[in-house]
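Below sits a lone chain in structure tokens, taken as the form predicted on its own.
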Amino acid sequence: MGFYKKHYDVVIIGGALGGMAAALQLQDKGVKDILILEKHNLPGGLATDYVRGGFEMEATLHEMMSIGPKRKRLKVGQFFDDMGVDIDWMPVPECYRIVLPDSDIDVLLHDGYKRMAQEIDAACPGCFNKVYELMRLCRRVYDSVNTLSVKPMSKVQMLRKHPDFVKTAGYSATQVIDTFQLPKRAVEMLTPYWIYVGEPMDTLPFTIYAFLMADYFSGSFVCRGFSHEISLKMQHKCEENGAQFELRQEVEKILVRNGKVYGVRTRRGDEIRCDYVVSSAYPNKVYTQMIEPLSEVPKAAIKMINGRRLSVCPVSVMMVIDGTPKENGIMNYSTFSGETMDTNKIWKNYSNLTEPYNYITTICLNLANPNCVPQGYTQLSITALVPVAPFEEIKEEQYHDLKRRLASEMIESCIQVTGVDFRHRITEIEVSTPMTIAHYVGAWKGSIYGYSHSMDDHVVARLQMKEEDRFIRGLNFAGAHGISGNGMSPQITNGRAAAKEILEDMAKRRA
């Protein structure tokens, strides 16, 4: 018997959390004869961890959303539990705090639309009503983008049903908070979590920053076992189910001929044939590099990618650090800070690597699963999400520098913010970069958060365009680079969506 079999329904390219999902719900539905070719020894993608030290420590997971608590499932911790992944989730105590020196703002705001509200007017007296009216407007559309996801409308229904959602959608986070009129003080509270997507204010859809704020603001969860426990759990599953999950294998090319797909090749040279490729790696790599031959790769491909931007990518500094949190004076989950809550400034200033980040995000790991270190000892991680391109001139001469100075202009940033120098107390430290995930994950460029949601390129025009942006048949995506966008329950999502689009090209070759 040979190491694959002569054919498979589907390839999943990459066993991360977008493929995995996608076997699930094939699985789901019957389709059983699914192979996952992961080219780690791990599955899981950046949902992961690593050992420092005898430490293990979380590699990139914040917060997971979409979640809820077990009796009141978000949408996605209903498909861990439909699929019968039992994941030990820990709610977040806090949804962020956000200190701002020079605004005098120092608030710390918790999941509830109304709780929060109240904690803003609390800082901001007179503005709860119109907050919270802000964030029920934020989760109608949120449950508008949900539904549209998995039930395509025409316009006319979209209106009648959606009119919020429609309202809208031709609009930026900026332009729709201001109708509500709202204090400078108040607004910038309402402000910290564009950093997630990488987008300005003033660019930044309204739909992707009300997504994101009923999502946080509903309640967030980590993994007792860290991102990685959503890992392994998912490849027991799919192989539990019947799919053939092979590490150390990477898939070199997508065999395609007359526009379909038919196969694909590792880089040991094993020739598999499927009827459907589902792809983790981003498309800018498959329609440049994997396609074979790549006289299949439509023209408008090529558009479709040199039109998209990338989002951001981490530079964020992980440490162990000896002492309690309270010891090294953390007090909080979450913390963002900065010298300024314009998301222009911060952006110009992400966008070069000449002056220190005048914006951070910390989280203490302690603060949510108590047992992710040994007693007396803190986790702690401190992020900008910034774009790649001014990594894209560091000479390897002056990479290992320019790490240990950003490494230690966020730490000095973060000590301002926490009033006590724990420098002397690390003990184990990294510091992770667009090109650390590039080498260590293969995402192209180091992008971790898929392509940039902007006011000309994102999920509503993606939604629109989705059967347009279908170049080769056969050929699917899941992943970061997907219609849902970045993060982990997006890339949940995404995988979703690429089994449903197989499972409705498989309807129609039956009918």
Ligand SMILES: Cc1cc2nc3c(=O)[nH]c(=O)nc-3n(C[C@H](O)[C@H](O)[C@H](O)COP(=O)(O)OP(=O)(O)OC[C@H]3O[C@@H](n4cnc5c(N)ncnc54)[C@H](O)[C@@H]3O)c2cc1C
Second form
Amino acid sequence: MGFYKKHYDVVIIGGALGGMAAALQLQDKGVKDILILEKHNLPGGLATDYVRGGFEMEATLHEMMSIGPKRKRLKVGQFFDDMGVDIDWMPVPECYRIVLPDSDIDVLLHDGYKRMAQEIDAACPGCFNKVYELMRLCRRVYDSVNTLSVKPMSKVQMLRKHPDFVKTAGYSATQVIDTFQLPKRAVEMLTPYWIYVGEPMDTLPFTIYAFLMADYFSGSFVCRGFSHEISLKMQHKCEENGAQFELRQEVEKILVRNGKVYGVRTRRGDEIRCDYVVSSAYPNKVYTQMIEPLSEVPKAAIKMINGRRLSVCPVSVMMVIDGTPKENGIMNYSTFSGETMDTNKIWKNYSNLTEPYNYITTICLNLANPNCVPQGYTQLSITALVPVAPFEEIKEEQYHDLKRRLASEMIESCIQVTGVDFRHRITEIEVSTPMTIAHYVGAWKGSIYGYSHSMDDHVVARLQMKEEDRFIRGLNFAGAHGISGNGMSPQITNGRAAAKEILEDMAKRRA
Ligand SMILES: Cc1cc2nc3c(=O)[nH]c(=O)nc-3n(C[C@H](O)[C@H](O)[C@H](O)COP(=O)(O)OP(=O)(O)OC[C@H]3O[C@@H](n4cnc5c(N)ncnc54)[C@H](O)[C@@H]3O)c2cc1C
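Taking the form predicted on its own as the starting point, write out the structure of the form predicted together with this ligand.
Every chain and every other molecule in the complex is listed next, the one we just looked at coming first.
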């Protein structure tokens, strides 16, 4: 048992972005006695890459939000700088190209609110003022969310200082956008990012839509060393700051007595004592399988997980293709394309596994990171972000055929946009599904985005319920299932929020 100390202040389950952000934040505030246990043989969870046939392939990252350029950092970029995690960020050259042949739309939008409003105006004359005003509203809501998430205030103060946030908080993206009376074509051009939250526009809270639009249209970034660069550099910094980081160590049980955490037990049987646990494992798994004894799980915790709806998971086809992007008909970094921009129709299509997906996202990494493959090759991924439920019905013997069919249909759909049939030039290909994700990181049913943000349950409501949703003392969560939800940058915020809760509790105990 010499491998571990007898006791740690904090044990973190999972050495991915959420867990490591929690560790860095704690270390920054003087908490050094931290053990990070990661079940995999690499840090980072989904923020990773892999090598096939000598090519390094990005596993996940399309674009990272909230980074901002040097000297004009946004929240997450600033955190990395402040923590001394020096990542080689590379700006993504455009927001997206949206190709909807049935609506006669093929438009490229760049970052900068004015510039994108001009680009939409060029395709849909007379829209500039309304689109620009919508983007400015999104920005005000975005600024308010950033302020309110760290500075709670009374309702009166909120009304006075954040009127747009308050006015729009109870409405869906569709309801607020409708008030601008934009033509359907312009609305379609403003819709593609909905899928990065995985909730149709009619049920997507405007607050979330506004946050996404304001942030992504400020510009986003990838890393020169793929998303694995973020993971490795965070791990090095955590260790440099004094944390013990152990790979290949799965936590099987979280030990609880009288409603309070007192340790964890690993799969190989080590029992480690601690005051606090930060879990990257989903609450669904923690409250149904990991708490020991299970009688310590309050009924309200089970009610909470049953009441939450899991968000989306990607079906992703990742390829290295012989030939330059141009030779393969690819001119853009990020392309959203499909038969329709009616998000209810897309959702219905995504919810069955019988028809080809009618909306896809295509990312060509070369166009942000030219040396991501040797000269003369293209790194391309095609993704559909779909609900996890239909995959639950798939039997083992159906799985491989389904995966091949989906990949083949998605490639065909991509070729309709590129105009070049690159299939015979595919040099390496990998396909991931919810099963891949569930298997690799243990995300509950393969949901990469935690719980869905819908009108009846989203970040604003969850912030209000924060105290009531804390069921076991000393147990905190950091990961996609946290309050800020989706994606890599929100995991940094979720990790920091978990650290803040621990720091507040430590301060209370000292007082
Ligand atoms: C194809 C794809 C594309 C994506 N594109 C983007 C994008 O463009 N931009 C973006 O921001 N996000 C994107 N994401 C989402 C993003 O990758 C995730 O939201 C984020 O990385 C999740 O981080 P996390 O900290 O929640 O943990 P995860 O990455 O899920 O990792 C959890 C960690 O905990 C470990 N773990 C779990 N249980 C245990 C246990 N019991 N004991 C020990 N260790 C345990 C796992 O091994 C893992 O390392 C994408 C995801 C996918 C799959």
